[in-house]
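Take a look at this one chain, the form predicted on its own, written out in structure tokens.
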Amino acid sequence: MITGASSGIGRETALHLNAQGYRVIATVRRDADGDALREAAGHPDRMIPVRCDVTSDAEVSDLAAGVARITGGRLDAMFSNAGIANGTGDVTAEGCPVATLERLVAVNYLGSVRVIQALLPQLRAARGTLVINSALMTHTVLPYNGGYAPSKAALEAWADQLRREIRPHGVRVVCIRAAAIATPLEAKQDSAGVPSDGPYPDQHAFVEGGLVLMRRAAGNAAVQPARVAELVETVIGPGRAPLKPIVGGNARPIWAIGVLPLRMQDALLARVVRRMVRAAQGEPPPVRWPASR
């Protein structure tokens, strides 16, 4: 069962697992997205789109009941993927509106928890695997992230608690920490509304520079959603799965920054900000980090 399968990572993972022979229940927000997903599936009879808003108690309850009817109450694997980001307006810790933070928490944290709680009895019955799409920013927090990192950090802390509690039931809990992935979530970011003045003038250039670098790397295999889909397939398969695998463009160097002493992290991330600013201004980056493998 995969949430957020209308586009991006969720859609790619649903299609990939379906092609491998899995029966996939995929949540979408619109019927048209579900129809398109089934049409693109290699095995349409094993692709089951279901409309669900992860912020709705009623719709999630209906989802759990529907999944139980399909699976007989035994769910082998779940990929909690649905999420949103914020790349417009004030994206600083001081200026990001509380209403924006509440929306991010409602979808990224509480929405994921709501669906997971509803499906856990079926995962326990099958001694299945829960995979959560977290973010590498829970490990290395980048500045000017518009509240995205806190929402994912809350989710990952909750997942750590769950993993330690549910272990006797044989359910595996894995958090995928994704770095740069080229998805519609990234494409929806619009730096036009990010302030370029005030006490944090670099925030606009940082967001715009990130979008510029993502467009430059669009053809890089490391940033393709397929990398996440392949990782999900590995994690839910037989064998011992890593608890917090990383994936995406520049995942290794970003992870490495997060293990350094805090003052060194601050200094290196200040250099990252300057790099983003130069990218926004059209200057080539002075240092090219190696692509993750």
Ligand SMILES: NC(=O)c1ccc[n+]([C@@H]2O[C@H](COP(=O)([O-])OP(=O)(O)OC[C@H]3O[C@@H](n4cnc5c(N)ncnc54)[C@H](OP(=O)(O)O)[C@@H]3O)[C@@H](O)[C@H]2O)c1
The other form holds:
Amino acid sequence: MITGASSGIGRETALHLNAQGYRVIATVRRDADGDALREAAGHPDRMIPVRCDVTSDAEVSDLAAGVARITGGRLDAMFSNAGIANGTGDVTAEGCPVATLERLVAVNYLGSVRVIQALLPQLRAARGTLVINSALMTHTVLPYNGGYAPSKAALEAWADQLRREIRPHGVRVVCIRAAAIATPLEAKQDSAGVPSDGPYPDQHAFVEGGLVLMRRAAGNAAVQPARVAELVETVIGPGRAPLKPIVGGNARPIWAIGVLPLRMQDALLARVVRRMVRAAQGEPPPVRWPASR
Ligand SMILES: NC(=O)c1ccc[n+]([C@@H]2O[C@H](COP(=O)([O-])OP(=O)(O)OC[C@H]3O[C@@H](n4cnc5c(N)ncnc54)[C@H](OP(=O)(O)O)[C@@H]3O)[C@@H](O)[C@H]2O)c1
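After the form predicted on its own, can we look at the form predicted together with this ligand?
Below is the whole assembly, all chains and molecules, this chain first.
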């Protein structure tokens, strides 16, 4: 069962696992997205789109009941993937509106928790695997993330608690920490609305620079959503899965920054900000995109 399968990583993972022969229950918010998913599936009879908004108690409760009808109450694997980013309006810690932070928490943290809680009895019954799409940003927090990092950090802290409690039941809990992956997530942002004046004028160029670098790297193998789909297949398969695997463009160097002493992290990330600002101003790409897994 995969949440948020209308586009990006969720869609790619649903199609990939279906192509490998898995029966996939994939949540979408629009029927048209479900139809498109089934049309693209290698085994359409084993692709089951279900409508669900993760912020709705009623829809999540219906989802759990629907999944139980399909699986007989035993769910082998679940990928909690649905999520949103924020590169719109003021994206600083000081200026990002609380209403925006609430929306990110409602979808990325509480939405994920709502679905996982509803499905855990079925995962426990199958001694299955829970995979959560967290973010590398929980480990190395970039500035100007618009409240995205705190929402994912809350989710990961909750997942740490769950993993330690549910161990005796044989359910594995894996948090995927992706760095840059080329999906519609970025295109959904309206960077024009990010202020270029006020006390944090770099925030606008930082967000723009991120979009520029992402567009330049779009064809690179390391940033393809297929990388995450293959990783999900690995961690739900037999064998000892890493608990917090990293994936995506520049994942290794970004991870490495996060283990340095804090003052060193701050100095390096200040350099990253300057590079992003220069990228927004049209300078050649300063960042390599090595294959990171
Ligand atoms: N792309 C990256 O660089 C990156 C890096 C680290 C982590 N991630 C994480 O990866 C996950 C997937 O993102 P993506 O990059 O694949 O972006 P995406 O293409 O925008 O996919 C996001 C998915 O979540 C769904 N969604 C959003 N709000 C929802 C809600 N309230 N209820 C149910 N579904 C909802 C979207 O459905 P609609 O089409 O209906 O909106 C869409 O299917 C997210 O959790 C994101 O934080 C992405």
